[in-house]
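The chain below stands alone, shown as structure tokens; this is the form predicted alone.
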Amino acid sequence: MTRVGIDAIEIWTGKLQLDLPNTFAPTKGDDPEKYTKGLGLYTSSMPDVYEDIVTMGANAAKRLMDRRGLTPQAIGRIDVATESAFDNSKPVSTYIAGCLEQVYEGDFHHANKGERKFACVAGTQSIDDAYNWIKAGRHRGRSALVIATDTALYARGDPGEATQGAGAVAMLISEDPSVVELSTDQGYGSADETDFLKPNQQFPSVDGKRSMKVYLARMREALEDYESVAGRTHPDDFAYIPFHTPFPGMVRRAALLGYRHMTRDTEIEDELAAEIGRQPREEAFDGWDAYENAIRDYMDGLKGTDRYRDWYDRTIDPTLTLSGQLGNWYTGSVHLARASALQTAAETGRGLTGEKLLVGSYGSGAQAEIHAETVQDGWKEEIQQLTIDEQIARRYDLSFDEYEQVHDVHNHDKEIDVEEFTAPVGEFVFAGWGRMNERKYEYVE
């Protein structure tokens, strides 16, 4: 049987960071802690005044595949996710072919591009899409490149404010893959919702609080869908569980609400009951709200054990390291959350290969997808590759009055003339407008 998963990685963060404790809070007057202990959140990328998501996501395609030494022609199709285009008609996949064939011999031209939106989940769909167009025969040996790209900006003083990133992944979907194979087995979670969205505006309208709850709604279903083709799963069967990471408060409710779910009749419920009681059951209540009480009293009985402790520093707080320095990156913020895992894997020495991990993806509006994926033998060679620490530490430290200009900067709304803030070298950079408005890139050397 064929084995089809994500062969290559590569990332590509926004060249200049946004300090959230030290320069962020005190401009509004908040408590540091507010970020770095309620979020989760110590600094966010930004893009520099030359940098869109077709730049990072060129970038980041361009060193996959030097890193590969792959051609234009070994490429069968190219699917960008965003939730950042710019044009309701051309792909962006096609703006980033288009700056890759000026420093690749041949071209892209026999390879299939489109854009998939669906809110942040549009990254795992588009895996999805690769992974069936390879297992159905159609890709004449050549691969898939998958590239989720954003700049997930709010509207200066909007509560999503301090989430803000911008970056991109790369993803090589190939046969014999050396990262993850991707399972058959998958589970949705999928309702009309209007917990975030954009209609016809650049920066998102937000009901912060109904979105966390259809986040985590949608996780439940998806969880309980997987588990119908898959089986019961259990909080041991996994190495790592990278969730979308909006920011990584939101991935402890949803870590804490799964836990319970999946040692639900199981002896580690069995084990926890001396200590909190056993989990709440809707038929032994009278009402709703009473089973609901009940339910919050055992979560916060449960987070605070030392058995769901351990299970969430070994399983769950390796994926956030990433987010934390990053912020938010829409379509490839859970894979970011699998290469934070993988790359906290390969710096202690603990060996994957053949475990399993359990991938939750979300896109608002809403819907959720989970499916298992088996670590193989060339993920340590792959993850080690990565220079997502180097360009961490790289970026060009904003002051307020700063990261306002360029959020101006990239304000569709706005002109406005601002330097860059970093030099260029050896990447792509927004060059100006063509004579349909269409936006131009060149290679700087």
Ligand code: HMG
Given for the second form:
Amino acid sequence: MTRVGIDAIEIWTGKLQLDLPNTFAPTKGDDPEKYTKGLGLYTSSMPDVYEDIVTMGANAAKRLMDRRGLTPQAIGRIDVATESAFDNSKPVSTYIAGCLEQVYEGDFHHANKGERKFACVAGTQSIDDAYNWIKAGRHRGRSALVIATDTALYARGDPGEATQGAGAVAMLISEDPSVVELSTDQGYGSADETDFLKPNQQFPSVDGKRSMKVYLARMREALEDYESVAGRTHPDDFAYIPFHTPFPGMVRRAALLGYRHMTRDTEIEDELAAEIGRQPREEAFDGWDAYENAIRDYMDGLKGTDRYRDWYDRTIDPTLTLSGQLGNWYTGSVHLARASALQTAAETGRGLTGEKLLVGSYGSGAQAEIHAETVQDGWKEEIQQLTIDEQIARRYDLSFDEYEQVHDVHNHDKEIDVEEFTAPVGEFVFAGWGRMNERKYEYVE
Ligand code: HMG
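For the form predicted together with the named molecule instead of the form predicted alone, what are the coordinates?
All chains and molecules follow, beginning with the one already shown.
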């Protein structure tokens, strides 16, 4: 059987940062701990004036191709996942291919290009498309480039403003991958929901509190569906569980729910019974409300047990390090969570080859997808090449006024001129508009 999965990863963050506890909270009159403790966020990445979804995606892809010594001929597919597209017809992948063709010999004329949309889950769906293409034997020995790129901006004053972010994750999907092999087993939880949407508008309409409930409901459905094909899951089966991470606080909730589900009728439930009782069973209650209250009490107890805390610290917490410093990158978010976990493992000398990850992707609207991955023996070498920590450290720290200017520059309905905050070096930049209102890009040495 051919092994297919993620062979290489590159991450490109927007080059500016908004400091949530020190810059955002004081201006909003909020307690900084709402952001750091409540949401789990410290800084958000923002795009400089010459950055957008194309430049960030192309820059991540170029770094990946350079590092792997790839030519355009080695790529048979370019799929871009985004929910920040600025064109309803011409896909972002064509713009990115156009950028890359400025700097490489050869072209991508024989590569299939597309754009995937389903809120934040589209990055994972693009990986699936690439996986299926290779498994079907249509790839002619070539790899697929999957790029998840977003400028996740909310209208100013929207509660979602604190969870903004901007950046791109480029992934090479190949046979005999170095990082993780994907499994064929998948679970879905999908329903017609109106929790977060952008009906032909740049900034989302969001029902924040409802979106959190929908996330959990769909994720639970996806886990049950996954178990129907892959068998029962156990919390100790997985080295890490990277979730879609709009903000770390969301994952704290999902992890607790997942743990309760996975430990039901296991030795862990038995062991915890003396401390917090057994899990409430619906049939033991007269009404739904009583059952829900009992579940809430059980979860409060569970969250405080050493057993749960140890598992959370080992399996979930390492997936959240990047998110706390970058914010929500929509389509790239779950892929940052995976990278964050692998980076922690590399830094702490944890051996991972052959271990499993359970990956929980999610997109509003709404759909969750869950699958397992097996870590491959080239993972450490690949992950150690990431430069995201240096990129984070180099970001320009915006004052609140500057943040508002940057937000306006990227607002499609506004036209304002703002000087760039950083100087581009060795990267693609937005260079203005063409005669058919297309966006133009150039490479700056
Ligand atoms: P909010 O109303 O500003 O915040 O919006 P809050 O008042 O609920 O506070 C947030 C947390 O901080 C709460 O924690 C507070 O208790 C805590 P919780 O009770 O929920 O555990 N808090 C404090 N903690 C310590 N010290 C303090 C303090 N003050 C408060 N002093 C909300 C929060 C998430 C709703 C908002 O940011 C929002 O609307 N975000 C956008 C929507 C979103 O991210 N939804 C997540 C699920 S949907 C999803 O993931 C899909 C998405 O990525 C889009 C896509 O798929 O395309 C968004």
